[in-house]
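Have a look below at one chain only, the form predicted on its own, in structure tokens format.
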Amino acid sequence: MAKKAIEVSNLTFTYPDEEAPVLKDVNFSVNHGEILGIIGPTGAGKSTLAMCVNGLVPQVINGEMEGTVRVNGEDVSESNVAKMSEQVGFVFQEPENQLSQMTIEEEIAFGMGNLGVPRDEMLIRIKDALEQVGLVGFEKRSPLALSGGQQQRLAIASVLAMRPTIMIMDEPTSMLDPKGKNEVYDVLKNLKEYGMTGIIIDHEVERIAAYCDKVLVLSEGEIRMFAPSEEVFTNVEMLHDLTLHAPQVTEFLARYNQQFGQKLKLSTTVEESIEVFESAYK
């Protein structure tokens, strides 16, 4: 049987000088090619969980860790951050914090240089990465001349060029306008078509519902739900108990059922919701 892309078993993590753990007995796995969305209230432990997967916790960010995290069958705690970066790419919330070079092609080459990738191979990877994020023709531009959405796409390209098998995005659209959000999620869709495994942490539940295969809901460091996207987002009552919400169309159907005593099937898409109404009122 093929190894899972990510396997997290009995993971508990406590930061130094903190009495309560930020993650408590977390267990889940992600198959190769799946996109996992992670949602939860502020302070739920989402970013800490992501950093456990790429080895920043506890190797760079110290604390007491119990349990195991495996990436492609390898125990993350027995590796190092540099080696893990070849398997797990990480895109942060604010792209400008990841950008440091004079031109876009130099930015993409920077991480590969740290990995010792030969120049000829770099040129091939730069071209491929720019194609995947839709920035071909921007090679000589300054990263500072890009829009927010373009900068985030450049940050993604810089990670893609290192050829990881897993991509983690930690709230990659929170600082962007609607156009920028769409640009980033279009890239995510493209990565899924390439078969890359992904983890995305975001509050954009409409987009999480549309793009992610499974959703993990964290609250106070514990997993409250872990299931296919539609199953999670149609459990509206549970989401509300956790101070979260479902996509707008799902919330509308739930309120409609409650107000009019109906039992219409909840859906996370407008198209399916229209079909539900048409079938119910023929």
Given for the second form:
Amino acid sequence: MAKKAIEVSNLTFTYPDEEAPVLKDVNFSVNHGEILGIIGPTGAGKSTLAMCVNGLVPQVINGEMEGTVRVNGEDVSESNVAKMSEQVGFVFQEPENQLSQMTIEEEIAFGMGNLGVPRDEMLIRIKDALEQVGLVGFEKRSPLALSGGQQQRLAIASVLAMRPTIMIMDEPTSMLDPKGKNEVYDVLKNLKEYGMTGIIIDHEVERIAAYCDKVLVLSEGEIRMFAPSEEVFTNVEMLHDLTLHAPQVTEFLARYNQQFGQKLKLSTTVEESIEVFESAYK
Amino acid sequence: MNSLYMPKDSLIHSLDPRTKMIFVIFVVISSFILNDPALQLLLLVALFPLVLLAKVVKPYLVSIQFLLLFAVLIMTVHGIYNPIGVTPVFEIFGGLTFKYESMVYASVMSFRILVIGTAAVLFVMTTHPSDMASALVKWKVPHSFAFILLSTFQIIPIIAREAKIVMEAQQARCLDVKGSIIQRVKNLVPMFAPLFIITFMKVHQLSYVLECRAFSRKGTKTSLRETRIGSLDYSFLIGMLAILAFEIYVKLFAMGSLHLTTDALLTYSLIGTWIVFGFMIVKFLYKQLQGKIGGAN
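Hand over the structure of the form predicted together with the partner chain; the form predicted on its own is what we had up.
Shown next: the complete complex, the earlier chain at its head.
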């Protein structure tokens, strides 16, 4: 596939009743199989940007949009959200709001049913999706009886079962405890192994640094940085300017460099940082 | 599970939801065709084997209690005060007389409630809500309508949970929930206004989610739950048709020669409902007493 998975060019979006655009001339692209992390302060337009990719903005959430969004080479504005959902899966922030059915298997089958997947195929896909998110054995339970992390994984499973090629997660872990966060990120790692393209919005810089290939930093509707995650998170001054922060180990090395006038290589992983720090003392 | 559905393995459960819906309609029609207390009592008794067959006797009796309450009230009040009554049947203390015509009227009405209630309870208890939704879709009911029906089961416990959160939050802001009745009624506003807003926001968000799950996509939709009309359903339907034909025959040709409704039947059914009602009250009082004693320990 020569085409990019997601290609956003000159995207500007303004909500109705608002003067200033929430997204200003945004340009980026994501290759197939890549995972993109979007970080930025609250109100930077992260969610709006994500919703532009599957067409929720501006087709369901109205506003004035300029520029083009292409998914697998197809112009999103010429399609509709329901049609896009075959290609783009979207996981929202609140786990509970995404559930509408009586049992877990029906919840997963719901999206597939809308796509007209035959019943035999459904059963196979339900099993697959539950295995991917680690919820096997819960088929007959009520979604409301699950914990937050499990509910969010269920929401992911029901999107996975629709077999999209691109997965967008909008702050999927913000309502969850650390264990729930790990559960969701483990699923994200699995997706990468399946060759899916992903976009994840989150405030967890440590986890973003560990799991994402590229990171996009958004502030007040503008792209401030768009580079491989290593490069973004080692640019600590820039992150501080935007009231963001790098992973703690990177912050530590940066502060050490600053205080003792050293030029240690900044790293985002704990193991590498230890190595760098130890070698400085040899 | 938030519905009354009782997952059991029975003949009635394995029937197609559409057959059961037709069954409910059939019972409603029958209860109007058989405009006679004796025949309706017969219908009520005839429905009981089905309840037995569906293995839901105990939950059925619990839910039918409330309908019985209506029956007792209607039979007593109408029996005494309905002006259509002329022939006195029997007198209780204080010169209150039960009259034949008004008792017939009251019995027909209350038995009708019981018969229709029984059929409805039977349907609800033996049909999984999702099955009902998918059966409705097969009847060309719009997909969104079936979804609305189904999502009520899901949204009620969520709203209940939110209501608790709102109440606790407002209590933390010094909302007096233990004041006088008037104060409590006033407090409904700070309770319900946020609850409504929260619910609307949740539903709004859900609409985005549904859109992302291709809900508005045109074309055929499939369902995980399979409902199929089998030989059992056909025999059931034919049975219903036969009974319906017989009822119409009875209604048209044999009504004049049938005199099943007697003073004794009316009196006994009235006293019967009283006795059952009395049992209910005794049981209720016993439970209250038990709760009091349990609380003291």
